[in-house]
Amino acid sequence: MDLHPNIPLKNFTTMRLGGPARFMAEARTQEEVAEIYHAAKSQSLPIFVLGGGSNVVANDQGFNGVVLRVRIPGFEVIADDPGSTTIRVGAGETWDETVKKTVDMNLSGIETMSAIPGTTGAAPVQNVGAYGQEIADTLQSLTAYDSQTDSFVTLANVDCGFSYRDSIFRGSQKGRYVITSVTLKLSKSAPQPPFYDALQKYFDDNGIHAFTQQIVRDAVIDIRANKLPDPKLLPNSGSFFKNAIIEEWKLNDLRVSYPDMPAYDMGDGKFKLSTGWLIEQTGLKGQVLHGMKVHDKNSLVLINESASSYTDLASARDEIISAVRDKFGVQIEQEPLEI
């Protein structure tokens, strides 16, 4: 275990903005989370987990402690049986090779989530999800470091908190746990419509009327490619809003002025709202706003063009957040997390 100091963080979060960690290290074991734990403590240092950077934003002073990289690796079958197949997998592992393997093995769950950028053990805390599917529809339990008690425990799905792009890893217990690995039960039906609207117009789009979980991993990607930029190439975080949830009295509101608004029925009076279609109507969309670009092809997306520093990054937010209160009177959330 090795503690490596004054590591610019930019370097390691895809939007390529953040001061340096005081300290950063892997653990690659169990006992290595535990055994960096104990090293923090003793110096009364606090602790970040950082997976692949894709959902995280670090800002300019960086982070006084330590920043911790968990890269367990491990795949294998549990659990076997006619209809399913249940999986258990290191949280270090990256998570659309997890997907990838699925897939291989002809496994129904997880598929529509193909090339969301990040590790295994990630998904979880942010209730990673997309065209449908979320990890929670899936995820039977997971292991962790539970830093208050410094043990390892294992929590029920039901232990997670699982709501919208939420869970007690980002809400009531954030920074008590250390995810190690997830056990996944996925189905060995083939995907069945009827599918997440962008991906049915795909579908329909293309021509195709016979699925797989290969086609549908297919043209995810495709689609994603089209929509989303490469954090590689242009530096960015994914969607960097959420979409908002809104009561149905509200929604009755708004379509008065925009009958057009889409909406997703979730149930018991909520509606979910594409914020990219909002942000657009606010006539942001291809808008740089601080060296921040709104992509041009999903209003969701921020581009750090020429942003130098997290204020930058802040700035453009904050305008983007007014704009679509002020137009809407919805209040938008950001979905990365901070360091």
Ligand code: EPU
Second form
Amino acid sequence: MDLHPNIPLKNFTTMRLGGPARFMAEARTQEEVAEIYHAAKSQSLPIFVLGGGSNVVANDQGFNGVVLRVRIPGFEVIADDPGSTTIRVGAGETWDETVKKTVDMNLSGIETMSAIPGTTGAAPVQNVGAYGQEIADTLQSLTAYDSQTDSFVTLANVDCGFSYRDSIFRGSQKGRYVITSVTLKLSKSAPQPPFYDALQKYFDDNGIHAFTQQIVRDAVIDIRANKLPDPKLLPNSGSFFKNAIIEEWKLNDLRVSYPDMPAYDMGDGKFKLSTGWLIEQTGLKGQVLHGMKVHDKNSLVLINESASSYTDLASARDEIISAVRDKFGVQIEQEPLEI
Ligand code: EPU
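Show the form predicted together with the named molecule, please, because up to now only the form predicted on its own has appeared in this conversation.
Okay, now the whole complex, with that chain kicking things off.
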């Protein structure tokens, strides 16, 4: 276990911005996670846990502590019954490799979350989701290092406090746990309609009427390739904003002026708006602000075209948030975590 000094965070986040980490360390086992915490504690340094850096933006000051990269490997079947297979995956495994392996095993439950960048251990933090599935639907439990009690714990699904793009790991217990493995219970049944609208449209357009996990995975990869820029070529953090959640009265109010505003009924008196649509209506789609481009195929995504600092990104973000607030009276929020 080594602490490497003065490592530029822009090389470890897909937005490619941010100052230096005072130290960076890699953990390949759960014991190494504990060792790194002990080392940091002995020097009174804070820790920030980084996965693939695809949902994190780093500020220009960098991080005056230890950035811990979790590289714990592993993929094993831990239970198998007639209807389902349960797998345990190391937190450091690439998320899309995990999806690919389960699709190759004809398992269903995470196939529409294909081609999402990042690590498996990071997926529960923001309750990753796409095309009608989210990890909360299949996650049975996870193991983690609890830095508060200096012990390893198993948390059941209900303990994780999942909601839309949220969990205790970025909310009430932020900074407490380091996820070391994730246990998913996946179905042996083939995927069945109804599918999420964009996916159903793709199937209709391409004359696809029979479904396997592989067919669904291939469709999602194709849809995403057209709408979401590849972070290896165009630096970005996926959706930069969350879809806004509003009360029914507010939606009714907005629909008077904007009858076509897309909204998804969450079933609890609240409605999810398409923040991409809101941003598009302000006229900012395709525009470049402070070197950050509002992606011309999906306004939820910001691409770092020529921003030289986090300050540029923050200025662009704040202008977009203000434009949406001024036009609709809706407060939108950043999705990626901040170092
Ligand atoms: N829309 C617009 N203009 C835009 C973008 C979207 O009008 O510029 C409209 C679309 O026409 C559609 C609606 O907004 O009616 C929803 O769009 P889409 O299905 O593309 O999904 P999204 O809300 O933009 C969310 C997730 C994505 C996920 C997709 C598919 C969030 C913050 N984003 O995007 O997740 O892949 O659904 O399920 O929930 C991510 O989190 O990084 C991410 C990419």
